[in-house]
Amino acid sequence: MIIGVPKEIKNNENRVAVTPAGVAEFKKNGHTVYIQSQAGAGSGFSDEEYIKAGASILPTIEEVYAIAEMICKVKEPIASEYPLIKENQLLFTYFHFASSEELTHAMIERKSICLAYETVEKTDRSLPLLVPMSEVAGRMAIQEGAKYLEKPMGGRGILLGGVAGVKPANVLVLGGGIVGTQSAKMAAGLGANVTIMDVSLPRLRYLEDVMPANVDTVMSNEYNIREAIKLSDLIIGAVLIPGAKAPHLITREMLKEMRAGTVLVDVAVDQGGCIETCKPTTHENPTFEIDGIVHYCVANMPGAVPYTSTLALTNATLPYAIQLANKGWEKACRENEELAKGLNVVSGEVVYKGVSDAWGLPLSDVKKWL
């Protein structure tokens, strides 16, 4: 198969969908890979490295779309890319159709095959192509939190781990899923006093088993949250209710219970946030302050560490991309239910219920293609 990897053109997107190691895997399986010049530069991969791994470099995005049977990307196509997409061209990338009606209609019109990273789903209902970015965001939340706890950054001026004779900081993690677990691990590793809250007792049992001694597990409810925030220096929002907006576990009125300079990192901001006063920010301007409380609410945290994020993402996507290239999308999806769940729009028809529900579009049965 001919695989094309365009350079990401969405604002501040430095990740790339295929690394030189990925090119080598495609080549080993008998495929041809075209990389747009400088596509890997933001993640630290030069054109020369791609060439060494066996790819050919094309100077323009137009040439990449024109030649490829499968386009591997990171972010959804933006308006300037729509006209480049060909009928029956396979696009393997994040789409998030339910948040863009324009994109949905554009892909229907282009009659391409849209296989979305975010809906590839394992039988245990986990989302293997979202997990790596949650891992990155969870770990980064503590790094960012530690930074903004410094006095010149607006924080309380407290070191997460303390020193001999001085108590460490208190870190509260709301939600013990992928993000929360990684945050708790990082904070604990730095020596902080960590409390992790979740509504799932089985999850709390698991965390209690695997976490180090400086992590306490506590049932998430309003009473416990109100008690904990009074003494927390850093609070991480990491709650997810699949398919719904995040609940506001910390309300505006609760800010006055906190000490000045407390830092809130609401990782769940991309689902509306679990802290009422959070609104999405960017890496250029990541924080704002309300009532003396520092809010960090960057909606695409992994974007700041493209090297790590690219490797983490492609470790997860490559095995699926190889299946698609080896078998063609119809056979690959027929033989792998996980991949079939990723199909959102096929040849002008919506095949994913969430997308048809979001925009009131007819739902076609994907089986007619498989």
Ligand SMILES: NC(=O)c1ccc[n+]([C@@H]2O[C@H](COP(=O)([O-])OP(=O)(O)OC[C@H]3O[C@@H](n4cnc5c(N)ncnc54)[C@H](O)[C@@H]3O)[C@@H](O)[C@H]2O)c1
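Just the form predicted in complex with the named molecule so far, so send over the form predicted on its own.
Below: the lone chain, stripped of partners and molecules.
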């Protein structure tokens, strides 16, 4: 198969979908890999390293899309890429269709095969291609939150861990999944008082067992959230419903119950966000203020630490990409239910329920292609 890896062009997105090590694996399996010039530069990989691994370098994104049967990316295509996508071309990347109607309709119109990292799902319902970036984003949420709690950044001017004789900050984490668990661990490690909320009692029992003493577990409901936000300095939104829009757990009118300078970090913003007032921002302009509350809503947080993120992501994606290249997407999805669940849009038809529900589009049965 011919694999194409374009350079990511989303604002401040420095990750790359295939490393030189990945190229070597594709070559070992008999495939041809084309990398857009400088695609790996942001993650610390030079064109020379790709050539040494067996890839061919193409100067433009147009050439990569034109020659490739499978496109491997990190983030969803943006508007300037839509016309480059060919009918029946396989795109293997993060899509987050439920947060963008424009993207959904564009991919339907292009009649491409859209296999989304975020909905590839194991039998235990875990999301193997979302986990590595969730780990990075969860840890970064605290790193960024701590920074924006500083007064010059618009925050309350509070040190996350406090010092002797001064109480530490109160951190509220909404959601006890991968993102929430990593956030709570990081915040606790820095010495903050942490409360983590989830709707699952078994999950809360697990967190109670593994978290340090400065982490409290609380059942997530509107009353408990309203009480907790009054005393919180940093609030992390870490709620995910696979492939669907995140629910709004914090509404606009709840902001007035918070203290001025409170920082909100909505990690779920690329799935619509679990904080109503959050709208996607970029690493260039990461924050905005509403009612004195600082909102940090960068949709591609791991893009700021591309070396770590690229290696963590490609460790997880490469085995699946090799299967797709070796067998073709139909056979690979037929033989691997995990990959089949990654199919969101196929030849102009929506085949994933979360996307169909988000935009009121007809749902087709994926089995007719498999």
